[in-house]
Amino acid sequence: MVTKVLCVAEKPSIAKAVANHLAGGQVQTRNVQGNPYVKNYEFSYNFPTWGQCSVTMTSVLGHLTSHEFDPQYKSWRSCDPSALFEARIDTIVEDDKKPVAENIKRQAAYNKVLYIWTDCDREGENIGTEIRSVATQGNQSFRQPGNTVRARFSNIERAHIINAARSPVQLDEAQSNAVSARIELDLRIGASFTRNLTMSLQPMLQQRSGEDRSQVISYGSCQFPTLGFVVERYIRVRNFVPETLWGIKVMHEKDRIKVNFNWARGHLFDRMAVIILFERCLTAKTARVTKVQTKPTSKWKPLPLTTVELQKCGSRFLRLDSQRVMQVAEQLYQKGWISYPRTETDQFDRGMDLRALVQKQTQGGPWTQFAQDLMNGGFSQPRSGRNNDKAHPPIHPVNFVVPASLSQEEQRVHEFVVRRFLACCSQDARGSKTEISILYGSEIFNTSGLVVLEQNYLDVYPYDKWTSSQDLPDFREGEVFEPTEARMNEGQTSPPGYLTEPELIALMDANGIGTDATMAEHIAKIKDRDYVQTRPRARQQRQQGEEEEYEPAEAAEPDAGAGRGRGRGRARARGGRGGGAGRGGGATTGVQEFIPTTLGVALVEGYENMGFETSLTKPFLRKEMELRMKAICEGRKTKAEVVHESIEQYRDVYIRTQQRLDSLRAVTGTLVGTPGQNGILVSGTE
């Protein structure tokens, strides 16, 4: 008798790749009622553990069920809001997918085995099990062990579907598990603090304003955390005091070559010190080498691609946020040309063959002779970073297309994919670096020059540079000399600049908020509520020694380095860089900065003035919930349990805010209390 199997995929696309791939082109098409994305393919295929069977293909949309609170809830004034830390959810199928769980409901009736085709990660897992339960609604066998299993695939590629087909494993209960604790929080945690934060503020906004705000004033526990970043770099920005530095320059000129010494000390804030030492200099009158030193060096290549790491570099170096970017990526996996682009993984597993992957890429396109370089002899393993996700690999591009048949922001983000896949399979740039100090007085100053010697995989990857500086004359060890001048030059610190997107990215993956697939959603959110505007960072003048930065059509990001706190952040002589924290006119760069509005420092503020020691725009609770949430993952916790232990946190902080929360409307009437005050902080002038 034939085994019936039905398979579902997470999204339509996947389902009808996958179908066609299994089924060689013979497949039998069926619309669902109700639905006109979702389909059925109908066609036969031999799994080696159930042999020859009758399968049906079909998908979902992404989540298939939805959670919300018990009817006796939904009124924002039925309850205190935190009644809601204990309130039934219900879980629900949303009048929109009902079709589509019909659907599988009435298919899983004719079939033996289910089999789960959604994406390989913590989300992917949970929806499977939406997807089992809504077929176990029609039939009562998938809740038996082996007859619901998943496939484990990171890219749609043909061979390495048929391979997945092939090996089908378990669902991981205890991701699926982690997802819906998260699920369960967040719709807990945001619904009583937002409802509790609106009802407290928007009638003050709406009396104080003269308008009729009817704006949700939204929390959420990565949310706010995220705000935080934005609205402390902007107050480090609004208290910086600058203080005035003083340093030593020396300059030397040989064989009609001039060259710049760097004082060892970079500077002091002591005029009179500076004053001393140079006189020193002057009166030593002449200065010695002290060391003349030629050695290799390399500019290692990058790593291979991560999600976080194509967030940032979208917006760094395509124009493009990064939730677009991501949206682009997700287009591109879709359509089969790169692999799954959700994924911490930043290395290779050794016994993939990326040489075969290489050979793809001599089909076509502006890098075609150097993959072909590269199947020539010029290959080189890939670095590999310290992160393993155990789920999928590093984003690489899977098969061939010609650019000129992608959209233009699809050509963007699958070219950079491509050029990055191909320099990690490159060698590192070579060059040949001389450094040279000599003694002045009692002062050393220092010199060096770089010579490129090899391109290497800089010449398929243009976001890197790394040119060859001006030549250096002959000196030798020992030799003595006049310099031609040295002047003490007076500058002032200059403060950091406004936080850009590559950098909020970079916080949020360095304090676990948000997991590298929702990092761009929490940024979207706070944009969306009105706390965050952006604008583009204005370009700012290269100082010597400050490495180029690639500009593929107008300008790129300048150097993000951003000196912290109050004074003593990066130095400029007078006459050098202007305009600091990226302020000002002219040209501006393709990256943005985020400004928080009156409402978002507000918020910051009035949390922060509570006095908490687990403040909620700070990144502590929601890193203590993810650090549970991993502990789900690997067996450590059960769900009921991480729910209960997060719920008594934040209740306690809850009630801890009700206490105080005169300091949130003191600071919330002061800054967004008139007409025109509820704005963006900053202009374009200040």
The other form holds:
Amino acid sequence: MVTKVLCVAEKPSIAKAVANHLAGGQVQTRNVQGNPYVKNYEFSYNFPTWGQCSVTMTSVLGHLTSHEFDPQYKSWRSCDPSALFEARIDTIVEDDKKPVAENIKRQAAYNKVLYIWTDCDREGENIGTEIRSVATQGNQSFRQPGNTVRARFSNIERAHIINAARSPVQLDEAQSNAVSARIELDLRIGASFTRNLTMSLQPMLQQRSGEDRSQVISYGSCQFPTLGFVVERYIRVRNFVPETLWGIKVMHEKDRIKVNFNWARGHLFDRMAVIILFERCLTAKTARVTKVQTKPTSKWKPLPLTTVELQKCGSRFLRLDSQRVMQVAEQLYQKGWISYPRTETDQFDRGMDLRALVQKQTQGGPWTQFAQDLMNGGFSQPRSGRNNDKAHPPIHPVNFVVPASLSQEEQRVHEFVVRRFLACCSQDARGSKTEISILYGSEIFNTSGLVVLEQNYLDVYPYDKWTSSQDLPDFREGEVFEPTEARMNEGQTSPPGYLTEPELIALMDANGIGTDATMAEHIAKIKDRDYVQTRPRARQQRQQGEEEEYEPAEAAEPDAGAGRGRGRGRARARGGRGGGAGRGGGATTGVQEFIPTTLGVALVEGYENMGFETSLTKPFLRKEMELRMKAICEGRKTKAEVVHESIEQYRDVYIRTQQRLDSLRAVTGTLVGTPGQNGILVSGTE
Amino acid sequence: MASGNGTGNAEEVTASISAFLAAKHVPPTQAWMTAFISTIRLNTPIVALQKTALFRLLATDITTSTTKSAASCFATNITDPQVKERQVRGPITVQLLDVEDIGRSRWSQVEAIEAQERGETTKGREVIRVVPDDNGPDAATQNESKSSGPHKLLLQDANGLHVYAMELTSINGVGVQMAVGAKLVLKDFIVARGLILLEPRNVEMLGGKVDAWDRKWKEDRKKVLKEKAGVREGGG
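Structure of the form predicted in complex with its partner chain, please, following the form predicted on its own?
The next block holds the full complex; its first chain is the one shown before.
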């Protein structure tokens, strides 16, 4: 008796790919009534667990069910928003998903085993349980453990999929529950606060702006802290007061080389003190060399690639915002070129055959030679970071693909992933660093020289910079000399820049808000809701000593590996829109920065003014929620506990907000000022 | 002289305590001693009385509570900027009136205070604002808000003379967390153009504080830093 297995993937493309891998091409495709995207693939396969099987593989289109409040609460005027903390939530299948659900139910009746093939992350686990509950309506036996199983896979490469198919596991209820908790909390808290805020502020805003369009002020427990970071930085920049600072510069010419020595104190903010110290240097007349040290140094190759890192680099180097980077990465994953792009893991499992992956990249692309060199003995085990989500490996290329067959954006992302991977498998760059210290008067001055001896990983990874400094002349310890030039100089502190996307991502990550999967979405949301706007960073706000950044090639020229000088030596004008010298097209110069709108600022300031306990714009409430999610996954807390705890916390804030609503109105009123002003804060030039 | 368990003789106790305090470089005035003796039980063990006396004296304004002599005070022309350098033996006892971190911009110090006021330094409420880079063994994490010092101190001797001093190298206990009114003993130090230059070997920290001054200093700190930074407070 042939066992019948029903496989369900998260997306049609995955279903198709998996079906073809398992069936070796012998697949019958059937349409699904009511939906043109979802297909049923029929084939035979011999699973070790059940023997020869007749398989139907289909998919859903992301979440199958959605959650809504009981219809009596639907209208905003039907209840006090705080009632939503307790209101009943219904699980429903939206109209556009009904054919998909029907298909599952129908197929379920014919099959003995339900095999879930959703993506292996928390959301996927949750979708898996949704599929199971819908399928169970068509076939009660799926409820029994053993009749529903799950595949564990990290990419769509053939051997990997076949391996995964042969070792099914159980659905992780804990992870699914964590997502359920999150969905419920986002719904309750989001809806109640959104209604409350909107109803409280809308009349006043409408009056002020004179617009007919009623504006919804949407609240999300992650959006607000994200907005909080943007506004805070904005205010810091606006409030910044430049201060004068003083330093001492020493230059000595030896062997016809001009050596600049840096003051160990850097600079001080007291003029008198610096003058006095400077005079004592001059009085001493000579300087004595106190330390000459030459030692090997290295620039570490990068860590294996995580989602957060991909988003940051996407912003910095690829000129794609985080949301776009993830969309493109997702496409590359579905096509089977890279591994699952949502991962926190920055260490490669020791058992993984990385050489085989490097071997695949010798088939073509601008990195062919480099990959070949790695195979010929240059290979080195990647560094290990400290994170392992135990679900997926770091993002890496899974197969070789001819770059030209990908779209422009896919090429950029794909190239980055490949280069990063190859860089991980190479050696650190090596150099030799000489450090010299001198004592001049009572003050210490330092200088250093760097000689880059081996580029190693830098040859394939142009996104990092490391170059030799000028040669240093010979100095001996104990040597005494009279410096060629010593002078005092004056400067000013300069303001930080507005937040860029990589910085914002780093802050969200460091403060525990959003998971790797959701950070890009939160950023996209605050843009959508008109809480912030983006604009290209016009002036180069570079810190002293920082090197120039990598810029991607503009033209269709795929060979980005040639000529390390690509990133350097490009004259960047200070002030005005520099960069892009000689490169065609009106391309923006690098990173985008975030500017809050007046509404965004008003909301944050309004909440700040209400005091510390109500601070929805600070990360800690959300961070605590994320930690509780984790606790559910790890079995330390139940979904009910977490929902209860978080609701209580937010309810508390809700009540306090109510009490101080006047204060919020006052600030919003002032900032979203006169009629006609549309909420855009910064116009044109500074 | 005075025995271990206190003979109860006011004169002897006074003399013993005065000598002890003088040896600590804070010789009390007669008036102060008289007032002190009136508050104690004479048969308390002398060591305890000495400790109490020191503790109380360190909480006073030394311009009124200690005796002055030419040797224990600054020369009146010590702040003369025309004098390139002079050596002073001391020991000279001073009290701290103000302390500044001149290695950091005032504005960044204001921001740090505001972050603390917003509760961001309390456990569980921390907000991380600077994310370090992973760049290799030579990575220089330029973190301005972390730097401390050097510090510039405003000191006052028993005569009431104000003099500025600066740390040449970091001295243990010197920083913006110091209490205002704390006492220090300086010896064998250099004065350059009226600015005292201090290294650890020049300084003995006696401690203490003057409550009223310290409180006021803390209250005014943010405002003072803002003024120094050049912020013009709004309004007219």
